[in-house]
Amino acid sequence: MPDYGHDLTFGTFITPTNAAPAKVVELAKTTEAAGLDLATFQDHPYQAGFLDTWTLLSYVAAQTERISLSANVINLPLRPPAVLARAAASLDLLSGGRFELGLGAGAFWDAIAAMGGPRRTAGESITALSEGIDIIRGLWDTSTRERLVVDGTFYQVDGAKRGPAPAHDIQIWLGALKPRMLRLIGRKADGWLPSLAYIKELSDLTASNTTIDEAAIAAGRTPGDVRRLLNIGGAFSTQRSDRLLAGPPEQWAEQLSDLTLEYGFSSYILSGDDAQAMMILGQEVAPAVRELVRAERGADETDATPAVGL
């Protein structure tokens, strides 16, 4: 697939363990100190060993100055969309426009039901997610005074007051791999956020991008309206290897630039709680990836420009 031309961003995926809350916050600060762009946290409200993700995001926003923040991804079945919309807009206002909304349809239904949430089939969860997105975007839209009415199968609002508007246009990123979710991303989302660990073959990314692109075009959008983000993991070492993201920083840079230029990814989020790896990503890998991609994009533009007089 072609490069979609988005600016490159890099971030972290930090475990929100409640056994060492100060360490979690410190890793978010390390993300900022490393020059990275984004800190994210998984959201599993039924997990007793984790801090509540929304509380953590709010606290980290107050402890940082520059980085953007997101869940990776919010568990929609346990966070009603109308309330979530106001919470997201409020955090964006309080943080000066530094919040993005990673959103998930839900999984682990036994655990969700044990917390008082619904139990949904895969198809039902996607329908509910689509309805939730409509409610969230509708509440953020203060350009109209029309009553907000969404009469969905799983979520309904009937005349809910709109607002507050967020400080910036919050992006909605969806984590997904299967075709129906990919089509929803193309129609309604601002970003696709899969995890590299769950991708069997890199060639599968081509088919997934095509599904998203075709759905975007059918909805009157462009493929470039959807940012491609990727949760990544790996190991830094001094020796090169033939494995993906297992080697020195320059190997990581080459491989990530290939993922950008060949598969369209432009945001890379490093899983794990290794402060040193975060620093290497921010100070060595990210600048090198940007330079490699910049050079290739410049070469493509030069090749596409006719010579004067021809």
The other form holds:
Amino acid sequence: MPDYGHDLTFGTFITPTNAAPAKVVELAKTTEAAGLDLATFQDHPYQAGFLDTWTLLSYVAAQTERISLSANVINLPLRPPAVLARAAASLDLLSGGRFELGLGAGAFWDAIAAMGGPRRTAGESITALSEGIDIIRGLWDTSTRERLVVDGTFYQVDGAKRGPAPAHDIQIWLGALKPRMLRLIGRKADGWLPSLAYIKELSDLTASNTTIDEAAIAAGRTPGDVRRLLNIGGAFSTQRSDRLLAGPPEQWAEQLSDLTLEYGFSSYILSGDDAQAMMILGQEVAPAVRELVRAERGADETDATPAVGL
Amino acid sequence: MDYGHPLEFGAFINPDSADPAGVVDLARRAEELGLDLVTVQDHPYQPALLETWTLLSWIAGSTDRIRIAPNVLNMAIRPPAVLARAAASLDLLSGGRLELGLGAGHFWDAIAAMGTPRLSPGESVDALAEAIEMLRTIWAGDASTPLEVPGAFHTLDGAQGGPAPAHTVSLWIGALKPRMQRLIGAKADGWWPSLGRLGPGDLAAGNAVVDAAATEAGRDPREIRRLLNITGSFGPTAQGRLSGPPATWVEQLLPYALDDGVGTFVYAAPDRAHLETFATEVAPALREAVATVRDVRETEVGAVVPLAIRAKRREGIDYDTVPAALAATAVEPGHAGFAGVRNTYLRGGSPGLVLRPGDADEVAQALSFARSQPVPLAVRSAGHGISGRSTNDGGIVIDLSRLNRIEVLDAATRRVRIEPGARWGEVAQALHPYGWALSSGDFGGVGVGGLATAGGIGWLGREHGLTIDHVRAVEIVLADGRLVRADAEHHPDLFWAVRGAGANFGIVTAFEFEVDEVGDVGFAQLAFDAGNVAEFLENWGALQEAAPRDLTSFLIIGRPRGGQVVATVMATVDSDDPDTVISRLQPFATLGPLLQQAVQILPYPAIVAAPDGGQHGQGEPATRSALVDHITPELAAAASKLIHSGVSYFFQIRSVGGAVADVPPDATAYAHRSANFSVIAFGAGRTRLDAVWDTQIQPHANGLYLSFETDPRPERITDAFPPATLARLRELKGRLDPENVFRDNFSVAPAKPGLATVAG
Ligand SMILES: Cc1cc2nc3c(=O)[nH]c(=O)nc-3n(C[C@H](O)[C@H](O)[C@H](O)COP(=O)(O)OP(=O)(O)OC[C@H]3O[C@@H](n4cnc5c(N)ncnc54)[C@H](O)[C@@H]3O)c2cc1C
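Switch from the form predicted alone to the form predicted in complex with the partner chain and give that structure.
And the full complex, kicking off with our chain again.
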């Protein structure tokens, strides 16, 4: 099942360097001006050279009007899930439903521990992430008055009040490459957010999709419940090349529509902090990809609506 | 007790999660009303409230002037290390508008339900004390020094320090009990209770505890601001406490200010209209009433310098007499921003005071103050000095980074006025839209001030000459504090000296340049396997000398690795025509086996980009410089020995010549006009580098470029300046800076007075 039929969105991956905060905010505004859909920032709270991602997301949300915002991705070990859930709901309420939650299990354990955070094995970190998702979704869910109890190994809540509910169904996207995380995505998440730079062979993507799809089906969901997002990098030039995302906008459009039709990706998030490239992505590449994909999907599917998580 | 704090007024806004737009609107209104502070309570277990940090960040993004503070942050639930970075970030994003209200946490059932450990009241105070320590430690730290903070509740184990907030963020503590009040007295910047929870006499009693603890810690109780949350309503008739007409409020609040020392009143208004009345009728009237009494009582009003800042002051600097114009922007070791200004690009430093003047007059004031203090002086534009030691230990730095304007004076003659604190990357960006450029160097982070007073060996040097060759006038503050303009007609000697030895004569506050028309340029990076280094250098040198002037190339060789020597040739062709660029570069392709190549046509700013951020140099660089006319076989062989010795991790030869040599040697204080090459080596250790350089390279040198030299031995002065130049410099120095105030960069000893003088 290569193409999951999600609507296409395009965004940016902006380095949150604190040396020139105004430039970072400016790039988010450029994202909006370029007609893109989403601005994202990496989250490494142990990295003293970066702005705090949560603060930045909130500040930038106040300074923009239309784009969605997400971390790419939140460092869960340093951001306890119960407060995170309320913070996310609050940002979604303040921004009128413009927030999505990219989450990560944590990777740089020395640095996390140096900040007073926990040190977890890969397996533990995935269990913790899964527990964190349960807490976050539980706190967002005000449709029930049932007492919220998550008695996890790493996180516990016991009777914490539910709410506030976010303004829209915030999507939870997980950054991941390995099978265990992919299965967690299939079970519980709304999106898979890998980076193209870390993918060795395109064929690996097919295998990963399959893992996610099978886990989704096993959990009683459908593969379409999981959006596939991709962090991309590249260079625009006048010359076509035989490399991925190194060439003119038309070549980018062809390659991205292939990634959509053959590998199921529907969101492309561009790194590089290059305002000009952002404009080209928004003004030239995005419309062309949408056109190519629409033509391929056929008239009956042109108004494909985004799949909603369970 | 009146602590003499200037009165401030704030709003306590209820972060109702059912009405986010209304909440933000009220915060904006608070700003419009001229209030000083907007504050938000923090109860992360309470779903009826928006999460406080998110909301504060949003409010910061929706306002421009008003300061913001949590009222108060629940520290039981907020890990302090991440909070430190978040707070610094919000302060940076908002331009220094954050203050932090902190509390130890209560409502432990709700806190525990969120999965956070339950602490006893005593433990929570200890945990808060640790958190305060951690916040300040992270803010004062820098990324290169891992922090170790042991604690019973919060630890740092090798975390990076920083970032520093934009200003020194105040820590105001919400508290009612003596234990917390003692903590405030010992460590915090403010006590912030709510009136509704205080009984009669509690403020006075609390102040007494705070003050006693402060005094015991060696602090002045006036360091600690007293804030008060108040509630109440307005109506036509007085009905008890803070319920009635504004005039009654003023009457009732006055004793809190004058007798209990409250400096900040934060009002939890039930609605917008109440907030408006508070801001427009109570605040101004109360300010006035307080001022009147303070006048009569002759109360000293203003901020006192906290002990934490006083404790870090250095011997020999009379901090209290820093001129008022400079005091506001000066940075002391105890200030939040110190880590960002103490070091330079290549050096670690520990100055006692960094003065940051904003115009030439302030530069003169800074200089005169610095001269009155018995400590070292350093002058800094953008901190990329190699020879220029633009930081020091315990002395004063005059930092010109705020003088950074770039302004076109006359488009027809391409006359541009540039202040010294601008960086060359910014200059390139500013000139590019006009189709102009000014050859400076190879790196956009370098400052205008240091480079344009010494030389300026840049990417377009052979075509367009040195940077100093484009200087048409300077404005300079001399040792005696005079601001003079030097050009071909006025102070011609000084004008001559500033171009090559400027650091010896004053502080340049502006340059006027005639810049060049420059379009896009060809830029190549060619990496070669330079197996036979000597032959490679000789061939490259010959090619470069034979090349047309539009080609300027620099050659870099690192330490040999595994027997391989890689030579990178970076070449700029002043042409946007691909055929010209290729034809200029073609001959170079034959220099040796090409390992890598990249050729691009780029706008000039792209090859001198300026990075952002502070400077974190450590230690002292060890470099040597030589100017040579040709790469002779003997020099090439000697350079090969140097490279193979491994003492230099960065060896570079830059081509000069061309237009540089069109200028007569005596036209500027940069005299070595016949040199076609500038040779530089960076070494890990001075002794080892000198041992090889002195024997191998020095014998071939025909002078040096002072900007690349760090050898302190006196012979280097005569290498930098040939005898006639040096004599002229010394004579001028004797007249303009007889006491040698300016000596941090290739100090020329002033000639004894009485020698023949030339009109200057
Ligand atoms: C990475 C790097 C690349 C470089 N590349 C080049 C290059 O390509 N070509 C080249 O020619 N040089 C180059 N240099 C050398 C550079 O030009 C000098 O180090 C220069 O002094 C740096 O200027 P600054 O303003 O940044 O330095 P600062 O450290 O601020 O100042 C250095 C010294 O200059 C003097 N000074 C500074 N401002 C003034 C002023 N307004 N009035 C009078 N004196 C002043 C002071 O003596 C001070 O100690 C480079 C240096 C570095 C570190």
